[in-house]
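Taking the form predicted on its own, here's one chain by itself in structure tokens.
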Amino acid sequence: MAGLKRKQRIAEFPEVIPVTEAIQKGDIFTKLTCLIMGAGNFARKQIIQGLLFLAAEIGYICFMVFYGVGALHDFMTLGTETQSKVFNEAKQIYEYTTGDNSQLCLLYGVVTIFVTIGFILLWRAAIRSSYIGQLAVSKGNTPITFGQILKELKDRRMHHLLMSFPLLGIVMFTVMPLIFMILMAFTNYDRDHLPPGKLFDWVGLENFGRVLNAGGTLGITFWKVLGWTLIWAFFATFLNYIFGIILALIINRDGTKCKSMWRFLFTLTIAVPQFVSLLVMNTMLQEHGVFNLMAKELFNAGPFPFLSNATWARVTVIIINLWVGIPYTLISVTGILKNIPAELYEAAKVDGANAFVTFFKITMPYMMFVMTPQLIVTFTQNINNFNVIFLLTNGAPATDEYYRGTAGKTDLLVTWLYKLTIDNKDYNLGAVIGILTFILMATLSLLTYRNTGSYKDEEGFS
């Protein structure tokens, strides 16, 4: 009965109470909570809740006084003192003085901002807690105790308890690093501004202007690499899809014998690590590789510039990707083909439809309806398909037309970003390209998916 009463008392109050309502309608203790967290809880004998809120406020104030204010100041300036070399006359040696580190200033500033956001959320929770206690007292009920809250977390609100730790991990190890990397795009953190020897500063949208300016070398490189990235993603996605469907139809047709054996043979490449396959293919496609040696011995032709000519190299990576990617499509399509209702084919046969009409009126629409979301995902993955390009060609052939020679004719945005950051130390430009790539993928994915039958009519083939 006690548990039932507790649930009924909790159910009386709304799940979410606006803070503005709590402040406007709250009594003196609720309003005092805005300054001294836990004051309202103490007034209503919710001692443990009050102590926790008060401890959080004291902890945040100490954090800001001893660390946070300085971190926010350094975040705004990104450091003012550079590391320098000073001659120590007593020791007769040169010593390095400790200077600011712009990278740490940026990182600690981001951490302080997230701590502040967390404190604001806790402050709002304290005000709501005080107001809920006020409502309970006004209705003649006893305010909820800390023990009852713990029991509630193990009962109706178990999902809050279970999700809190994963959510905290996502914020700490995904969101915060992501914000840190995004902010780099608004600085001049490059090879000429590497801390602690040199500091970098905020430059606003200057880097975006440089990258998007089609009149500069950097802008020309970006737009050409972007164009090839989209071409690559289109062919790498839809050729795999088309040939995978054709192969699956041939294997699954009634007249094909040993279906399991053919599926095993064509999917065997999945068992080999992709990086091994691509590195082997890179060796075989070299000027003195196996393919050119065979062409010379058998046809007295070659050597063919598989990786040294821009057009040849681009066609080559698309073809090699077919060999790598078709088995995955084959597996997916086989499962879908086996689930197409047989009644549809029987009805088409009765109506006199031939194989061509059946394929385009039944098989293909059903396949597109089911696999369109997967195609969208595959397309976005191919935009970021680092392995195939980097391991097979490493962006080759190189060209002086592109920015500082950092990109080659087969480089995608993701491989160019890698070279800018790892090889060229242009971290700011790498961050800009990463942001633009995300915007591109998110926009294409959302616009495409929202116009598909899978989104508009989920029950279309049910």
Contents of the next structure:
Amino acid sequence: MAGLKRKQRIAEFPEVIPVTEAIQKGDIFTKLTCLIMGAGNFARKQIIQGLLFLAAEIGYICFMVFYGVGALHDFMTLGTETQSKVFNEAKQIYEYTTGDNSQLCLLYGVVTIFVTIGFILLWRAAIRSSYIGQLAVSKGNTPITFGQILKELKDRRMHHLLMSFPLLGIVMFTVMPLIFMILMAFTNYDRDHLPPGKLFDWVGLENFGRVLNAGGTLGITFWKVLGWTLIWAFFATFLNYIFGIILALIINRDGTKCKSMWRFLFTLTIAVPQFVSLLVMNTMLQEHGVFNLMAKELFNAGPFPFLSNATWARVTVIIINLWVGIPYTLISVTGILKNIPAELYEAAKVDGANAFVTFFKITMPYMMFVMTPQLIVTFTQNINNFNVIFLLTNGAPATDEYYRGTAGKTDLLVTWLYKLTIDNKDYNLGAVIGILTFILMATLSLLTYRNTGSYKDEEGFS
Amino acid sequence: MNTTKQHSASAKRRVTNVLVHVFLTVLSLIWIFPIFWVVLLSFREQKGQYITSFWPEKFTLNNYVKLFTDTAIFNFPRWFMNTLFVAICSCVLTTFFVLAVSYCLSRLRFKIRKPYMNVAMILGMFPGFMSMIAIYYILKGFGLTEGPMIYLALIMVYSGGAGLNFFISKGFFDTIPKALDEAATIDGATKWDTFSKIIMPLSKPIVVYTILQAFMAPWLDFVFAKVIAGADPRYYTVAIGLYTMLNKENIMNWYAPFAAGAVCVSIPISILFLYLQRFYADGLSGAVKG
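Switch from the form predicted on its own to the form predicted together with its partner chain and print that structure.
What follows is the entire complex, opening with the chain shown before.
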């Protein structure tokens, strides 16, 4: 299967020569390139390319000799020498000896691995370049010069020109940190093993066992937080969706005046930054906040424990999320609602159906059919909805029932992850939660992406 | 008989219309209320969080004055300039990254194209700031978390991963007919010419959308900025600055100035957003139809 796919890829891009082929069919200079990068280029008088490849190889070897090998060794052990106190006789004070720092060992190890991967890619490019030069010479052409390559960057190789910096950015600021963090899930890097004072070490899958084991406090916390996350995501997605559609229908119905004004008023809330609106909401919902004040002045009721009682807080965040989310639904469904064939509604009217029947028998089925992929995307976004929970409740009310009080009753997996890493320095647990969230998201997304037309048939348009 | 029936039907419709408008009015009042409340707070004389009456007893501009002049603890003007600077720089980089990547993925065919899109999808499924701590340590390793280097760190963090946000603009480029490219190639244009002289001028809406979106990000983010700027308030952006005003120890004195700051930040963001809205709606409906 994999071999077949590979063959297809080769057939699709015939100009990309496989490295194995280049080595097998290459002449002595191409074969020499495997050892001394740039050798083939020198033989073909492509001096600048040759020098660049050679410089890269020398640079990599120096890096590995002076630094990389040690870094890889430390990466395996994560440090052996703990920082310790030594009494300095001359100064009559205790001095700290610098021990190993496990966290830096891990980081530098990851960096070294990335540099090595980059070097291997360059090595393959060198062999290919040499083989292409050889082919050109054997056909009686002049091998491509450095100037021509630069020119090609604006034409045939433009993707190299345009993609390399963004790719570098992604590798440095997304992929590398992510790998670094994922590796932490397999260590005991928690609040009891903080470098430089203490070392941490590889522990294999132990953390996963602890988090998934429903017998311990940590496991109980995980399953309960996961349960609430799913409940939250379900309500946050579907209530917003249904009420958003109803609101859009009401605004768009024939008798409603000033349609764009209503739409403007409802979408105005998106325009205010969430950290402003939700932080203010938080203070409004406090015991002495304006909502309780109004309840007292108008109805002489309350104070209500909007955010201090677990059940109240959960219902409150779902309701406040309606305020956050309905405007988004309103924007995205307005166009689609207009696409519903008018004949359907007319036929329903002739048959004497009232507004409710038309809504449930025509509008909802049509919308569900069109928007199911987007709904599942929204669902996964809600699983990771950090802002609403973090700003509105910050996970409160807190509870002792949960692992070392790290999570509160309204915490989602993401906010718990945040608290574990930033507030409590339990990096290994945070990483495990992140990986498990990823698995949850990936499962949900696979169900949809694979089934949408745009994934299967990307070239369908145009 | 017939006329009375018609009459009652139109009366019924009128009642429904009135009910609908009353409902919309009440609902939109509820919707606007928190925003109205922030504005009201920013003109309130009472500084703390605990209020005794709904309507302020006295209006004042002091909160705005305090925000811009009392810079000993909370240097709002400086934060504003920090954010503006970071926003402009990261906006330039991000726009270039996003447009370059999405154009390549839409128009060019090369070997890593499909793998790239799949990897982007997978990366998108990890919780966004799971790697935040790791990014912090990597930046620290380069010495970018001290002093003015924090600006560079913030710019790099906001624009570093931009190459992954290609979905909307790629969708836009996909809708521009390929025949244009082919015609240009026949006329001897290089791919660079096609990109810069033909496709870009045709893509003004998506360019504007990308620029504004990138410009807004540093004003809205407080998670990354907080981790990177750390404990040094001189390098805060407005979002973290305002966020710290609501700490337990500050909220008694700074709640009303916070509201004033919130109003100052929200006005430009709102204007940008309302301008963006049409692109946003188009982009979404396009994605669904595609």
